[in-house]
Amino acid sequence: MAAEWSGDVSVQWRHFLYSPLPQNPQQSQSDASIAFQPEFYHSWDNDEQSITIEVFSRLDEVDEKRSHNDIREFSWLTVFDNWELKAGISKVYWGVTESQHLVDVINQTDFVENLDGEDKLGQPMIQASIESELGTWDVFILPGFRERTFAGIDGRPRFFPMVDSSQASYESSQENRHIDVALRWFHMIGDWEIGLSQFSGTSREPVFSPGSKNGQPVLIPTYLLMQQTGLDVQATTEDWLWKLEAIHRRWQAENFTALTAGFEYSFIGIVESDADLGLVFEYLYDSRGQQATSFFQNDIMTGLRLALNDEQSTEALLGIIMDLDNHEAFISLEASRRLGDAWKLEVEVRSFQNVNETSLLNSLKKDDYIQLDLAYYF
């Protein structure tokens, strides 16, 4: 196949509904940015070898930390009879649940892009995938670590005190040069899809300790070594979709078990139309309880997914995650619609309700926002 270019360029506008917290007077209520994400693909040798390059760039008018560049993909792939080998920088996604992705531990989260954890930085890797009658085996060697991105002093939403990545520390004496390894087995048995994974290396999720910079309080991220076993299961039965993600993590901090489990039921052709409506329900659990580093430790997520199945691919997802202990709520709305053949409009709304003063969400309680993205695809 001859060389192919594709990608998109987008303009984004965020408006925050409230003035920033008194501790953050330099923050503004509106923010505009532009993003560019081109992709190059070329294959040869009867499509048995290929190269993929994908670059991401964002220029933000307010937050210098959100203005960043990243190589999402720069990989070479070669295919053999029953296995394939990939080397370079790439992205790997594991998981099935909607509200959070516990088992997805290969790539680092690009946190300045979105709080939902679905945007990822490119990860250096060597990946071998072997197919057999008993399932697919993926083996990963991960020779370089990427630190999580965080908003700068002018950015919203962001934590208070702000995270100072310049003081980041590591449990490993090799710091970001520690070589991580991972293994995953995936198999489809009838209506069931089962994934079992094992990760050994530096945790993509930092833990924080108080510190100072220029006389001001900051949060210092520390990246610990961890051993994590993960299980993801998805089953499809007629109009039902059953989902489970569960992990057990062993590290220097408190060992813990966490899971997300639930279902999605689809009403097909509502009101005698082409539209489908999905009802989503998930339970989120973390054995550490209120000491969890995650936002979610005893929560339920309820949601509605609407797909009009029209020519413009109009879709929307409304989700509410509520803490069963203190009734905090995180509300999210995502909607998108194609405009013609090359344009797409996306709307996103995030809101934090009933936030407790001792909660991890306390510094975000005034950061409700509406976001518009207009993208051109080429």
Second form
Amino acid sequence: MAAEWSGDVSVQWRHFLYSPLPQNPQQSQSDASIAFQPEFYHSWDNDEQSITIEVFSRLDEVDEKRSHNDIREFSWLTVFDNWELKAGISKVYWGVTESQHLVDVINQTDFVENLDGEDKLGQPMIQASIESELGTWDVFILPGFRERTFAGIDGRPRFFPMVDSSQASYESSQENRHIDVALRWFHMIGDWEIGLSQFSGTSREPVFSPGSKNGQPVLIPTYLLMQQTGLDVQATTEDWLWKLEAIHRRWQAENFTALTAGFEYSFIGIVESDADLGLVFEYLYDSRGQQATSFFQNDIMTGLRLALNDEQSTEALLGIIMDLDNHEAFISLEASRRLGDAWKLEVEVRSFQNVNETSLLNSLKKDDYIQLDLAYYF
Amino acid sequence: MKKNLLNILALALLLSFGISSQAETPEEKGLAIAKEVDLRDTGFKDSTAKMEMVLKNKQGKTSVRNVRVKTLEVNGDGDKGLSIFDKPRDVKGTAFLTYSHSKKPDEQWLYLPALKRVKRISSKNKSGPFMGSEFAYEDISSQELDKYTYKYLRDEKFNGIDCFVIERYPTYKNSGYKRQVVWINKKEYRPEKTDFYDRKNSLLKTLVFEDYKQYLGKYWRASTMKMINHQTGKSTILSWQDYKFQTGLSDKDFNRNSLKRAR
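Instead of the form predicted alone shown above, give the structure for the form predicted together with the partner chain, please.
Full assembly next; the chain just shown is listed first.
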């Protein structure tokens, strides 16, 4: 028997480097918000059964759409000899690459939290995970669809025209009650780890069509059904990590193949210190070319990861994704440092460079920002 | 069990005499001592324990780390280990899985609870500090016989205990050390003190093992391990609590799925 509470509360401040686009007069140049994320965990039966509850709330001074609550986790897990069963709301991560997460399709992206797609909404699921000599098999039944979150009229960064989720439509006549299914096989063979997955159901990524609301142009999200096959591979040697993620998606829109492939190499103890410097290089491809709904169709990501390995766990990650065709670039810097025993300061910078007039990113070109996040952990 | 051990010991001695009919070289004697240390710690099957680290900087300011550790003994290879971090609280829930190997590089995975992501990581970082402490990853990882070559130096008393003093040299890549000098308790074949020399062969750190307790009537574990860094003036005191042996852990408690649900 074990029951415990933990979590964090944080204040966040964003400053945008430029004044808003003339089309977006409602936006402001700074944005403060607070977030609260408590977690409760209780286990019994020799830890073979457990319940986890994790709730997330953000209150944003500017954007009512960014003020949101979500149940990240509310699940019951039971573990048997060679298999385990989970039921409830939960989160699942698939994949190996750093620049984008193609194969990771179970949870919807909480896009108002961050553009990087790493914040996810809780997904209702029943998951069985079976261990065998021939790898691990995961079967998912996913009742209930979550719509992607998008910034409101006052929010930044935001697309223009803005996305109007109130007009969201679905291909499936069951709309957000369509039951999606997924299967994943994962196996480790020596230095190789291979994952193969199949997802059948409503795509977490919407397609957009132009529409209007109160006479203003908006983008209307439509959630199409899709069949997606995903492959993720990592080869790990003492010095190198080699990574590949590839997907093939069949849906009503143009079918496509996309991949991310690259490596990570680490220098240990640089300049006679305890610090490590990691070099990340990834190539991002999408067969739809400039028609791709992702931003990355022929891009390279170069990343530098610095870890000081000090008492405060000071870390920084600089990433630059550059389009090889039109030289648009997305620059991201994330740095963090523990303060005392229970506080952590995080700095994040996002910037768009050389943005093309006709590009999807055009409406974000003035949304470069610097963000400070101070969190207290309990 | 004891008697069996003595037989094996006698056999090992016989064999080592058999190979060299001459007197033992310092290398042979060093290896024989290390083998005996290894042998006396064989058969514990699995263990769990709580570890607290108190980090102290030059100014005397301290900070605390809490980690729970599970270990599975693997016959004929390095042990499997699972560490679950409780403190500092911003890394609570982070878990670290290691398959150590005696002849090839270790395999390591990290579980990041915020993303629910399991990452296979490179085991290259042996010399780096573990959680910002004075213990390097290689200091806290499973001590396998084949990870070093050995040389007997002398007999010497340490804290009034009769010890063998042996030197050992890492055979694995990316070690932060050129050599280590280890004081081995002659009676119990357990380490009492280790001096670590950096790659330039200067004295870097000293580790002292204290408050040894015996478990299952056989296996010695130090309750306190004090590491002092002579070059920076920083130190770390590591205390072990709630040691439990033969708790019934098996391979299935040391895989990716168990890493994900480690709490």
